[in-house]
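One chain follows as structure tokens, the form predicted alone.
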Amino acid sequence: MPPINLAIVGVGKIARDQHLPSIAGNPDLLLVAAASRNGAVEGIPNFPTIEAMLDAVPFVDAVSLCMPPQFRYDAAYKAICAGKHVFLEKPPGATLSEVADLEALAIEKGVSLFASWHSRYAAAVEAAKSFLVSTNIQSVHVVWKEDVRHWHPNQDWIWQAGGLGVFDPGINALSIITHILPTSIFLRNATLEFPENKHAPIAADLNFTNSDNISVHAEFDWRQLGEQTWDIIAETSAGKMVLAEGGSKLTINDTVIPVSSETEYAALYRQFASLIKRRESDVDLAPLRHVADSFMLGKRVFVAPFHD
């Protein structure tokens, strides 16, 4: 089969660091156009808007949307209405309702919609899932702490309403948890810390449980200096499991478990191409639903102002 003609919308840091190399390394995909207000990709036509791109390059088969979530719905709607398959960076949208609307539209138009959760494709995640299915889980502790100044320098959108704040990285942890646990979890209580000068939280403490009353405690913080922490620790009847470094390393009872060498975004684009070939969609809203529950149920505490 000929490669899928792919366009990318939103040429920022994540697109350059992750999307473009992964697309280039996938023989099923051919990057043919880009649209971005502030960036460009060498060697292909570039446009200021998705509308201009779709008008000028009608042979685009699929579109990868890498702009902030507040602006993703309009672009996805236009692409789907034009008959294009759509890849949504995480989180897939600013609200649950708009993503549900896009999913219904994709079904109506007969195109594939992929709500990508890149951390689910980290090297050790599937091995962790297999282990947890084989044992009885007693408790889970998630520690997701990083330095926002390092990862999002001077990015105002993450602090605006809809930008998610600390849930921008925290949703990665939630995407892993909802994938590896054998049963669904739900939020019991939460505390969200908001800087006095921001509309999104800088830290969150979340307590989940499930029908078996297993405790899942998650700590998210954007103020961590030095070594960054992206760990999921599970105490089980078969011992202690540590899924570390954002899902890239796994130890069980201090024994290192061999894992896949494929990178997250390479695996994402492999999945996207497969969905297109099968004319299927993959739209799991569980991680975003947990974020919405946290904002709905969480106690809000105001802390010191934050300045870049």
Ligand code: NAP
Given for the second form:
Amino acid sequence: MPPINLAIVGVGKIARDQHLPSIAGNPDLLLVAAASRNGAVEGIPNFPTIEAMLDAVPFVDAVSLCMPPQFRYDAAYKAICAGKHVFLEKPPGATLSEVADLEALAIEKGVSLFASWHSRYAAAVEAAKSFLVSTNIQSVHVVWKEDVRHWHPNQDWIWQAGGLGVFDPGINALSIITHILPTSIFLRNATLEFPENKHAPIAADLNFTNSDNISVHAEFDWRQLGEQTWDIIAETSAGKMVLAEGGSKLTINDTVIPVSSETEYAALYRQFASLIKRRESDVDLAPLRHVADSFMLGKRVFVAPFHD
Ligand code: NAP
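Got the form predicted alone; could you also share the form predicted together with this ligand?
Time for the whole complex; same chain goes first.
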């Protein structure tokens, strides 16, 4: 089969760091165009808008949308209406309803829609899932603490409504636990800390449970200096599981478990190409639903203003 002609939209940090190298390394994909108001990709035609790109390069088969979530729906709508397969960066949109709308539209137009969750493809996630399905889980503790000034310098969108604040990294943890836990969970209570001068939280403390009375406690914090922490710890009848470093390292009762060597974005693009070939979509909204529940149920506490 000839390669899938792919275009990228929103050439910013994640497009440069991860998408471009992963696309270049996948023989099923050929990058043929980019659309970005300020960014550009060398060696291919670049356009200021997705409309201009779709008009000028009609042989584009699929697009990857790498802009912030508040601006993804409009681009996705245009691409799907033009008959293109669509890769949505995480989180797939600013609301649950707009992504459900895109999912229905993709079915109507007969294209593949991929709501990607890169952390689900971290090296040790499948091994953690296999372990948890084989045991009884007593409790889970998620600690996702990082320094926002280091990871998100000058990203205003992240502090605006729909930018999700600390849930931008926190949703990665939620994407992992919703994938590795054998049963679904729901939020019982939550506290969200909002800087006085921002529309999105800087920290969140979440308690989930389910009908089996499992306890899942998640702590997200953007004020972490020094060592950064992206860990999921489960106490189980077979002992203690630590899924550390954002899903890339697994220890069970202090024994390090061998894991996959494929990078997250290489695996995402392998999945996208496979979905297109099979004419299927992959749209799991569970992580975004937990974020929406947190904004709906969470107590709001106002904390010191945040300045970059
Ligand atoms: P970014 O660099 O701030 O934004 C990406 C690009 O989106 C920008 O360079 C900009 O390109 C375009 N954009 C910004 N505002 C826009 C608007 N109002 N309308 C249309 N396009 C706009 O952000 P990023 O870090 O790459 O993150 C983008 C997405 O990737 C987010 O959903 C994030 O959660 C996800 N992600 C990021 C990381 C990471 O490490 N940064 C990791 C995994 C996933 P132009 O100005 O050229 O149009």
